[in-house]
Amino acid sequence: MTGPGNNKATDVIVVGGGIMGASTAFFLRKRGHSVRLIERGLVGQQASGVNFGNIRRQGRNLVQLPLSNRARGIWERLPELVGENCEYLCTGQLRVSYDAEGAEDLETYARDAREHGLDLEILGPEALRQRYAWLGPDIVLGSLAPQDGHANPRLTGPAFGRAALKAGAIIEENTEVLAVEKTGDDFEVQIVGGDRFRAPAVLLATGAWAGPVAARFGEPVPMVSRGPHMGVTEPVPYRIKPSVGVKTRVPGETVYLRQVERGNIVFGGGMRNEVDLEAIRVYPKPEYTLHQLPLLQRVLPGIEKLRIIRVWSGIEGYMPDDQPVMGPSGKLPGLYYAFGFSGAGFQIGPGVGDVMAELIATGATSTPIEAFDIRRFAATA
């Protein structure tokens, strides 16, 4: 990608090509404001890539669903807003559980959520059975999203950043920062090869790897740095429309899985990879994808049949409140964060973009995000 001209000031900088800063900079020109997106890499290419495609507002902290909301109506619009779908499929998720215990907090959360304009439906065994024939034996409840679905996360991130660019936005790909500093009232961004951008505004979305860049400001976070395990299978009749995820208490009994219209069954959960994040790479165990085989096959009996045909990881920062950091610095006028969405970014992004572009436009925004702010982790730095 490219841009419609090179001018060396803009009004916003948006450090990383995620969805995060990708759908920041389209919103961000749809208010009327230049913008420069400067991406190490190329636009989608990391995280908002390569995670596993959940369009899940079931689920979420509570204090995350007025950001959901809104990011399932930019879902909803996508062809209007970026001119592609992005094989976003409103078919809705499914979360089921194995025993009393998950049952009780699938019922808790249900009627939590109700009162965020998230409805869910709460299914006992027999209604399960008579809906999802090909569910597993051990399931005694289900709780249905019908408005929540599953997307192409391959496809979401540069098409945001394909819309950016139409608009007006100049998008630098394969380019690195090295350095990004306050001067008097702008910020100058240097990249490799010497050139230097300004603007009075600057977002940091560079996802697992903002942290060192906070603490260069003042505004150090205790993220830490794993990469999710997921495989596909080869493709078989497609029947199973909503996502489906499991509700438990037991660590590493968590698994999830989708099917796409292609026929492969996409899936997920249980253990972390270890990452590099100065090479910029994952290694996926084997031992893990063994893990996740009786985990899938005690949701969907018939999946043991079925070749994985592909493995993969990505690379994600995770908060220790599983809460992102979102939001303007509390050191610094002009300087915004937007990362550290711990594995469950994919849905939220278009709505984080809009909220920042929102925020930098107006300096405030219509859906709270307090709940995110990086000066709650100023008491432990």
The other form holds:
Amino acid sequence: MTGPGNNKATDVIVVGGGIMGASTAFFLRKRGHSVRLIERGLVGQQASGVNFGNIRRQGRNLVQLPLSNRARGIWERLPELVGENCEYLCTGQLRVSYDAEGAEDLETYARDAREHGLDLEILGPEALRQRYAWLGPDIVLGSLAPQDGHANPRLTGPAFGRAALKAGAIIEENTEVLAVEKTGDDFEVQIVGGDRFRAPAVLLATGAWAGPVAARFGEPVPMVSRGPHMGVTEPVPYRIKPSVGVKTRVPGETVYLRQVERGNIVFGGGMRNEVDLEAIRVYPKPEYTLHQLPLLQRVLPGIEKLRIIRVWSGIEGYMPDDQPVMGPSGKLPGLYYAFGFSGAGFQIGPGVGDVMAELIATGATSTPIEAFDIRRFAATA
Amino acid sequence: MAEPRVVVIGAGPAGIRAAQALVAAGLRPAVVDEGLCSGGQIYRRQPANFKRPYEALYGFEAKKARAVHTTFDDLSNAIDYHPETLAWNLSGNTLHLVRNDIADTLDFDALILATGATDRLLPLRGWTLPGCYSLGASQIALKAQACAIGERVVFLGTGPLLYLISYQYAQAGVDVAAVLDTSPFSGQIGALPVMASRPSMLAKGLYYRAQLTARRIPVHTSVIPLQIEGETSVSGVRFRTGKGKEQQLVADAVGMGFHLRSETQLADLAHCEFDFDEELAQWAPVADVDGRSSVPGVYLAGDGARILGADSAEITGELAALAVLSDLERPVSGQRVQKLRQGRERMERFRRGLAMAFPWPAFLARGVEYDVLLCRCEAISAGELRSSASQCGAPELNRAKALIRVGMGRCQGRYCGHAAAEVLADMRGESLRDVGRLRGQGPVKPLSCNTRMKVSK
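Can you swap the form predicted on its own for the form predicted in complex with its partner chain?
The complete assembly is shown below, putting the previous chain first.
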């Protein structure tokens, strides 16, 4: 992708073309700002392109719900905004538990979430069996978010990238940033090959790779990089409509799955892989797939008749409190952050883009994001 | 030092000769074999209660087949043999195996990948009809099960296998309607001097050809295949002759193939470096002349490393084993290594001749019509790949896979990857090297969700 004009100065430079960066570029153009997006590889190629694909508000920390609700509105309008629906299915998201502790957690969350505009339906074993005959017999309680669902991550980041391009953004792919410096009122972004670009505002949205850059601006963060363990089965007739996840207090027992319309069952959960940030590679551990199989069978007994055709992972940045770093820099006016989405960035992605564009364009946002401020790490890091 | 753990994947001619050399040096290797019993594809054995003699099964190669089988049988007490076992993944120095849904692991100090090859295929209108097989599958049906793929068969494609299998079918009494070779006859004549590096091999090729003629089986060269016809199964083949005349043949089965492609998923999962081989028009794991890959401790042999054929597989299997031994600082006969390397070089020369005689018809892949299914698993037509790739922007194959699903299904691009690369390269006006190759992802073959870890070792 390349952009129309190629003048070296824009209103905003977005570094990183994941779903956060691409959707921010798109919404900045909607607000009439000129924007240059610089991506080391291809748009939507890393974590935002290879995650599970949950469009899930349920289960999020309550402080994320306003942002998550805003994102849901964008998912609903995807065809009108970016010209395609990215296989988004609003078929519900179901969380299930096997024991009293898990059930208690589901019920507590359902009570609390209601105040934040997320209505959940608690389903007992009878109701679950009646609606979802394919569920395993061990399940004691379910919590359904009827307005949640799932989408195809591989398509979404690139769709926002193409829409941003169409709306007039300059998209530089296969372009690596060497240095970001503040010179006078502007930032100067130097890329490999020598070119320099200027803008009064820069958004750093480079996911798991953002840490060292933030540290160079005096704002180190305790981010850890891991790769979720994903897999997909061969296709079978489309029966499982909601996205399903297990709520448990037992570490390593979490597993989640969804069936896409063409029939494959996508799943993830259990263990997280070690990653190689420098080589930009993560090799999913075979034993983690074996670890997932009994977990999958417990929630969906019929799956044992299917075969896994592919396993993958991606590189995600996790914060110790599982909240992203999102908002203005505490040190440099004009510098903004959106990274560290801790394995739960896909659903809120377009909302993050909308909010960051609003923040950069107007200096404020109507959606509360204070809990994600990078300054929360200033004392500890 | 504890006994080094050497694992050989594959029990075809390469794997067997590798195991033999390791045992001769006093080691006890493990041999992992996806097959029911050893022999690989080329020397695949018939089921236990089948009684056809070697001569009937393997023709001119009966002596070699017997030698390879006997060698392996004689090793039975000196190796740990894992038949019917898929090496489905690999992580560091641990190999992940599965047999009958029971998973197990095997640690290694050295790994020899002798994973063989499968047919290289091209999409053609009608190629998904029941009754259309690969050349390799046609041969396996005959060799292992004493079955033919049909009563009246057309063989289509190019390469030495095309003639060998047509001959074998005719010999078995099957009505071979015609042999359709996409390569020009002139190229085959031109390549004769190069192929003279292996006179007996060349003589066999000429013999098969002569036998087909003697049986009045039409052999067409410079053929443009147009369509495999049929409603619910194959009923015929439509093609254009070298002289531009359209012809139609009635047949109930088609065997097709365009040389072979290496099975390289394990090398990929072992992080081996790959390079594009212009001559073979395919990506291959990088290896030195003895089979050392770019990853220490991982060795490559046989057609899985480079398509050089069965005789070469015996040589490169032994060479890889001697490389392992040498790297383990065990005594190795330099003379033997020299002799094997010379043998391998002769095979290389012959292969060059074959490539001249039977070129990969890239133009056919690039010319596949819009509505012809290219990726069978995901039901993606050539036209869908073209239009989506240009709309969405897919500068390389993995991006095309991510956006369009080509190569994303059960076969993981093993059967459609070559044609997909040609179509994408053609659309972009680029070379095959530019559009890259599909990254290997586990599992090597589909893995049952019912797989359970072995309880105790």
